[in-house]
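What follows is a single chain, given as structure tokens, in the form predicted alone.
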Amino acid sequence: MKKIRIGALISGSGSNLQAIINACEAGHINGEMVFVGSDNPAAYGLVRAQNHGIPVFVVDYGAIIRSHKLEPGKTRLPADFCLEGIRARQTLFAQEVDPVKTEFFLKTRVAAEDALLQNMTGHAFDLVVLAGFMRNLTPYFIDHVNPDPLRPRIMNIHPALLPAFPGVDGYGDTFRYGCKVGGCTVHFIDYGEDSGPIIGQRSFPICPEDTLENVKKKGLELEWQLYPECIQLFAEGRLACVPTEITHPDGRKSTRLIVKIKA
């Protein structure tokens, strides 16, 4: 069976980069990383990935960001930018949220997802691998990753059990709600946040002696094992999203792509 090709965009230290570069090197991933890409040029996962020979690469979100509060008209926006089209497709905030903030997010994150996309240009992939990346990805993005939805190419691990707690802290907010089971999801990206069609999970209990560290330990010890092993089924072409109608309580229908793992 031939390797996949798989790149990572990271924003810390890299634990869950470190577990799967561990498992293609073990041949638990029928795989190999060409690629590791970060928003922050501190992370000490890049250096993680230069210690196994893998090239890196850094796009300062932060930099950009503060470019464009002060000469906004000087962002550099790729040619086929849509303010409009992705305003509309993307579901991370309500249409009637600012307009203003919206659209400086959606330009400064474009603008560093050009970027990201020009670094990724050089190096043949298969999939794009989020290893703790803390940012949120536009359609722009989305869209030249996956020319077919169908067939998404870039996962994500959560740090609680979808849909539950989405969002930055989800081992603290699973913890400060008092859940008794705790557990981790890997899901494919879609235009929302941490809203994509769900791969995998693993829980493990909450004691009432646990602390929010106990928790974050419990947690990141599932998430080194299940990414891998989310990513191996990819390799195997195991995957499959399937459009499927949803009924909801109020009798509204809608489709959602589901997951089904093939045998």
Ligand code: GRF
The other form holds:
Amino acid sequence: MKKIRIGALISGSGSNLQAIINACEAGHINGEMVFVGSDNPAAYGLVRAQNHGIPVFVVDYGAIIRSHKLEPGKTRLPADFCLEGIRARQTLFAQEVDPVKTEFFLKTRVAAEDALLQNMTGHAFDLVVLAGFMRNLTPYFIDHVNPDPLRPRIMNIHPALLPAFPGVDGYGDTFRYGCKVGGCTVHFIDYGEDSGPIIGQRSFPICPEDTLENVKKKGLELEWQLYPECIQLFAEGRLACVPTEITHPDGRKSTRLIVKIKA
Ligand code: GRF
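What would the structure be for the form predicted together with the named molecule, given that what you showed me was the form predicted alone?
Then the entire complex follows, led off by the chain already shown.
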């Protein structure tokens, strides 16, 4: 079977990235890492990638956001950027949220995403994995990577049992809430925050003597197992996204994309 080509986006230490690279090298994932991109020039994950001879690039989101604050007219937006179309598709913010704030967010993120896409152009890929990438992606990036919405190609790992505790501090939120179980989730991304179709989850007990630090440690160790396993399911062509009608307790109906794992 042909190896899948995997690109990764990271922001920090890159321990999940390392687990994925190791799994590729050990043959547990039938794939190879073809690029690693970061929004943070100081991400240690970039060093990890370079240690394995993987091409890296940086799109400095912080610099783009700062420069847009100072001189919004100088921000380079792609020719196919349509603010209203993206605003209508995104579900990161309620539609009634301050339109000025939403516009600022979408313009700066799309400018950065256009730079990500340009850097990715030279590297053909089958799957993009977000491995501790601490930026929300807009429909601009998602639609460029996923031309077929029924065959999503962007995976994320989240440090909580979704749909509980989306956002930036999953283990912290789980711990502070007093949960007796914590966990991690691998999912495809959609237009919302940590709301896409779930591929796999792993859980661990939280005991009275646990601190936030060891909750994070227990969680990360499970992440390093779960993420490569989910990527291998993708490599084997075993993940099918099925639009499924859901009837809510109040009788309302909606359709959700649900991942079915083929035998
Ligand atoms: C992980 O807990 C991941 O779930 C979250 O950020 C952390 C990043 O870890 N999104 P690393 O950069 O992979 O070490």
